[in-house]
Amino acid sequence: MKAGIRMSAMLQPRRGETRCLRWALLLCSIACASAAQAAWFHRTEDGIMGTRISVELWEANKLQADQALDRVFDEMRRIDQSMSTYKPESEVSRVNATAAQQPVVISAELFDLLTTAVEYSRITGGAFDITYASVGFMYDFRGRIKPTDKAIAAALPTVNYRFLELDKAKSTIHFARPGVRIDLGGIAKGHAVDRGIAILQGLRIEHASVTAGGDTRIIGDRMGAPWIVGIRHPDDKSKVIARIPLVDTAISTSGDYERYFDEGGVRYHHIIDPASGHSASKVRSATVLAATATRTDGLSKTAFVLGAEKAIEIYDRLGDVDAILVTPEGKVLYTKGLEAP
């Protein structure tokens, strides 16, 4: 009995501890109430960077969620205004108009992205090359217009990433040859996704997904479970060839079914082989995973030019990149990091 009394005494809060206990219970109840009120907030808009932008985030406060979404979409529009070749007033359009005549001072953001693009050109042996635009601008996939073989042959000598002369000290770009053009369509959406994620992280949002077309980056999990991303079948958008559970990663899928038209039994699509000036056709679909969407976006086009086997060699060698590729025959290939044990 005495032991029982002593035990009860031990459990009684000391003088001064009662107030602390009450504060702890109050804070706990507030935290639990906040968690209960938190929810997923989602917004989608079409037409920015010529594609659909989707953002989903977990937030306890609706006003803060709306403000976060506003900031991400404002950033997407800013990048579109700066890097679109369809906008004559954009920074990239200004570069295309004058960089062959003289060095052009550009923003630090554009300089860094061009430097990254050149790095990917070197990694892939020129399979990724933003100067493909010297030929690519002649295609109009909505209008079902393609350049003639003669026009392609005339423009091909200007397709070479080595013609981009970047001066870091002066923050300038110069084209070594007349007729060179650049297009950041193969990397700018990934960059925009990364910028959106950076904004959310700056606001201390820990669970979110930002998507621009085929480029997605995820932070955190989906509240205790991974995000599930499906890779669509190249010939049937209602089917998927794989579903991948993801946490804290980026993923980009490129396919010959995105912007294209068929003519005479040939598919003309937006992924152009820099060596030939024609649509690359060595895979039907390429999905790449890495830490950032800039990296996945830039490297997802490589397989179309090099073919699945050579692309996988590059991805495996890099070590921080994984991929799922669909060949023209419908075979699905994986990098070592995604192979079944």
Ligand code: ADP
Given for the second form:
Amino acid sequence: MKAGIRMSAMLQPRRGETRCLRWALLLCSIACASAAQAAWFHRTEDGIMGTRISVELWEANKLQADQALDRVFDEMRRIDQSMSTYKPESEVSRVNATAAQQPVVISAELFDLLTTAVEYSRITGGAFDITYASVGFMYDFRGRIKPTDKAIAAALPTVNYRFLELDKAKSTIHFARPGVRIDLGGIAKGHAVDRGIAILQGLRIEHASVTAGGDTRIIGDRMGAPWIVGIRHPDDKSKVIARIPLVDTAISTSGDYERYFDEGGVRYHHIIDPASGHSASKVRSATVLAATATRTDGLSKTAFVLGAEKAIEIYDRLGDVDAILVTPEGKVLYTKGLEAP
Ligand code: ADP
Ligand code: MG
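Got the form predicted alone; any chance of the form predicted together with the ligand too?
Next comes the full complex, this chain leading.
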């Protein structure tokens, strides 16, 4: 009302201009109303894929935000149902149960992810290897259970990504040896994050962050400023060793403090060296940055197995990957693309 009075005092439109002005006012009021309602919407849930999922997005409309969040969480549940080795009815469990006997027809989604997993094995010289599970299934970090050296030695010959025979034309997987097992725990969360982001992009959401455990992907900025992601100290989760400003990127952190138990001065944790069958301890934590969370998740295990220097060589050679690594001595090492703070 007040604005109208002021405007009519300032501006006396001629007859023909009145309609244009009304349209302009209407459009302005729609834009102003939606800008006024737009807000950040968050949802966090524990348990899917054995971890915490968090989604944050900027939306003008609460109903649409809720629907977007529902769709992302449904997608996470769907991927958990098909890729978990803890669920006997999952597609991956079916592969583990039968692929040594005959080729198993699998979904295009699983086929593509297995193809990517094998690509990461090649890139990392076998440090990333989803057949680690042939030995890895004998560990239970919550139950403080580890296999004996004898059990590791017996299972180790079945750890090798080259035993995965993928036939694209038939969309099948066959294990070249009995005893081979796969586990996508080191890549499926990244894939799920990328799927969540794809859903949000399809809904034209321009500012969002999707996290599953240690894997995050961000679209856009945080309304004019970058998103800030902190990397925790390996021994003290209240301390941050670096804060990274991020826009439109993915970031994964792996640490030996996530799932572990200590015994006799040794830390047994969930990243396994495929060559030895023991926990891989050449770094304490590895944070990897790249365009997709599938890539950052898959490549964040490398330094634990190969050591910081070799891993940095690989990342620098790839060109699209950056990393921040914490060595057992507490040194923080960076790839070329990141400057030490
Ligand atoms: P999170 O499970 O929190 O995402 P990581 O991204 O660090 O943690 O992945 C660790 C998981 O990767 C392990 O729990 C296991 O399922 C899997 N994994 C362990 N060692 C290897 C390996 N050498 N290659 C591929 N996957 C691995
Ligand atoms: Mg991960």
